[in-house]
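Presented as C-alpha cells, the chain that follows is alone, the form predicted on its own.
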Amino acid sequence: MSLSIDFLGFRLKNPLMLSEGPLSGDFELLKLVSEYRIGLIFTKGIRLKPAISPVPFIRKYERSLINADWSCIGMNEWLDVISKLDINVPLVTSIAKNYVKPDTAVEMAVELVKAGSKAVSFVDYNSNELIKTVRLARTKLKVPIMVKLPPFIHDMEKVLKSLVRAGVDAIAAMDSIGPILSIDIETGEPLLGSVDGSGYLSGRYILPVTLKYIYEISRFVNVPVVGVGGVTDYRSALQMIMAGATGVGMVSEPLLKGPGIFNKVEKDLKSYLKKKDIGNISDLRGITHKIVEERKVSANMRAWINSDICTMCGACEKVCYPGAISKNLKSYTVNRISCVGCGLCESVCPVNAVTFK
C-alpha cells in the first residue's frame, strides 16, 4: 500500500503538503517542519521587503482560523535561506505576486532559482495577473511553475486554459476566503489587528467550497492540482484526492494542532488503503468524476431506520421537519408518505441506522 506520488519531477513520500503560511516562514521553521511526514513544502509568500503584521494577526475561529498575516522576512533574507537550506523534503518557493508587477515577480523567481530553488509558485487574487506572470516566467525559467488561485474565479474554464497555454505546470487552489470580519461582543472591537479588523478565513469550514473548486479545475485542465483549504484529517484529504487533487495542502490544522498532524494523517491514510485493499493513493484520484458520470439520480427514495442498530437517541426525530419520524417501543420509524427524502436524518444519526430505499 503506497502513498508515494510523482509531482513536478519530484518523487514524494506522500501527497501531503505544507501550504504557504507561518510554519514555513524562515530557515528554522523550514528545518523544523521538514522532520515530519510531509511530502512537499511551500514557503510562505515571499515579498520584496520585510513586513510585519499588526497584532493579533491569527485567531482561532471555532474549528477554523481567521488571519491577517502578511509578515515576511524579505527577499534578501529568503535568498540566503534558499542557498543554505538542506532538507529532505522538496521545496517550492512561493512568491507573493499580489504585491508586485509581473516582471518584478519573475525577476524574483529568477533570483530564487539561482539561489537553488527547484520550483516556484505565484500567488495573487487577480487571475489575469497570474496568467501574465506565468507567460513571462515561462520564457525565463526552466524549473516547474505553479500558481495558487484565489476563490470564486469568474470564467474559470477560460482562466484555467489560459494558464495552461501560458505554460503553468501545476495549479493549487484555493487561497483563504475573504475579506471577513469577526467581532468581540464584549468590546465591539474586531478580533484581528489589521486597520479595519478584516482578515481571511481558512480551515475546516471552507472544505466544501474547496472540494467543488478542485472538482471543476481537474475537469477543465489536465495538470497536477493541489487541493488546499479545509483539510484537517485523512477523510478530508481523501475527499480532495477523489475530487481530482494530486496533492493535498494543509496549513490551518498544523497551526492549531502542531505539524505532528501530518504524521497522523499519513498513518490514517495507510490504514484506509490497507482496509480497502488499494495499491496506491493515486488510484483514487478523480474517482468522483467517474461516479458522477455513472450515477442515476432519483427523487423517489425515502428514509428507513434499522431497528437492530437504532439506539433511540432521537437525533433523527429532532431534525425531521416534515414530522415523518415517530418513536415506537424499540426504535424510531418513518412514515414513508410524509417523508420527503431530504437526507438530514441520515446525516445526524450517530450509528448509521438510517438509510435510503
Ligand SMILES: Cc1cc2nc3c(=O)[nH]c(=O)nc-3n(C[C@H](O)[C@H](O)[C@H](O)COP(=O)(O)O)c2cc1C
The other form holds:
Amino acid sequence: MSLSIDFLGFRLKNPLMLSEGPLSGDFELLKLVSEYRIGLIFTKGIRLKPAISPVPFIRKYERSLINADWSCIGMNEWLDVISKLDINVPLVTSIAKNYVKPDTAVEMAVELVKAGSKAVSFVDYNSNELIKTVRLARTKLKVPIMVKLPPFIHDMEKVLKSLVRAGVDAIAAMDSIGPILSIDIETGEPLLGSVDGSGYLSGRYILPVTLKYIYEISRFVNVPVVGVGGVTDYRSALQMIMAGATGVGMVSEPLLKGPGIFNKVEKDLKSYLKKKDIGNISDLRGITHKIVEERKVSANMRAWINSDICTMCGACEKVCYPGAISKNLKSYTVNRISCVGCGLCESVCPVNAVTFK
Ligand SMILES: Cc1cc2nc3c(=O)[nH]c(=O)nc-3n(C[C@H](O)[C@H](O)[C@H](O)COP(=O)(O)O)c2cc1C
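Follow the form predicted on its own with the form predicted in complex with the ligand, if you could.
Zooming out: every chain and molecule, the one shown earlier first.
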C-alpha cells in the first residue's frame, strides 16, 4: 500500500502538493513547510520586482477564501533563496508569466535554473501566452516545464494539444476564480483592500469546477495533471485522482488550518487505501473515465425510504418540490408516481435512509 508517485522525474512520497501561495513565498516559509508531509512544493508566483498588496488581501469567505494577494519578493531575492535552499522536498519555481512577455519569462526561468531550480512552471490567465512561452522555453531549458491554467479556457482541446506540441511536461489546473466581489453589508465596502475591491475565489467552493476541468484535461492529453482548487481533505484529494490527476495541490486549506493538514490528508489517504485493499494510489487515477464510459444512464429510478433507518426528521419532505414525500406513522414514504427521481431528498438525508430503486 503506497502513496508514492513519479512526477517530472522526481519520486514523491505522496501526491500532495503545496501550490503557489503565501506559504511558499520566501526562504523561511519554504524551510518550514518542507517539514510537513508534502510531496512537492510550488513557489509563490515569481515576479521581476517585489510587490505588496493593499490590505486586507486574504479573507475567509464562509468555507472558502477570497484574496487579492500580489505580495511577493523580487527575482533577485528568489535567485538567492533558490541557490541557498536545501530541503528534502522537490521544488518547482513558478513564474508569474502574466506580468511579463514570453521572452522575459523564459529569461527568468533560465536564471532560476542556473541558481539551482530543477523544474519551472509558468502561470498566466491567458492560455495563448502560455503556449508561446512553453514553445520558447523548450528551446532554452533542459529541466521539466509546467504550466498552470486559468479557469474556464476556451477551445480547451486545441489549447491543451498546442501546449503538448510546444513541449509542456505537466499541466496544473487551476488558478483561483475571478475577478469576484464581496461586500460588507454594514458599510457597503468591499471586503478586500484592492483598488476596486475585487479579488479571486479559492478553496472548498471551487472543487466541482476543478474536478470537471481535470476530467477534461486528462481526457484530451496524456501528460501528468496536477489538480488544484478546492481540495480540503482526503475525500476531495481522491476525487481529483479519480478524475485523472497525478498530483493534488492545496493552498487555501493549509492557510486556514495550517500545513499540518498535509499530514492529516496523507494519513487519511493511507487508511482509505488500506480499507479498500488498494496497492497504490495510482491505481485510482482516472477511474471515473472508465466508469462514465461504461455506465448506463437511467431516468426510471425513484426514491425509496428505508423505514428501519428513517428518524422522521422531515428533511426529505421539506426539499421534495413535487410533493411526493409524506409522513406515515413510522417513517416518511415516497409516492412513486409523483416522485421525479431528482435525488435531492437522498442528498439531504442525514442518516442515509433514502436510496434509489
Ligand atoms: C492567498 C493566495 C495567494 C495565491 N498566490 C498565487 C500566486 O502567487 N501564483 C499562483 O499561480 N497562484 C496563486 N494562488 C492560487 C493557488 O495557487 C491555487 O491555484 C488556488 O488557490 C486554488 O487552490 P485552493 O483551492 O487549494 O486554494 C494563490 C491563492 C491564494 C489563496
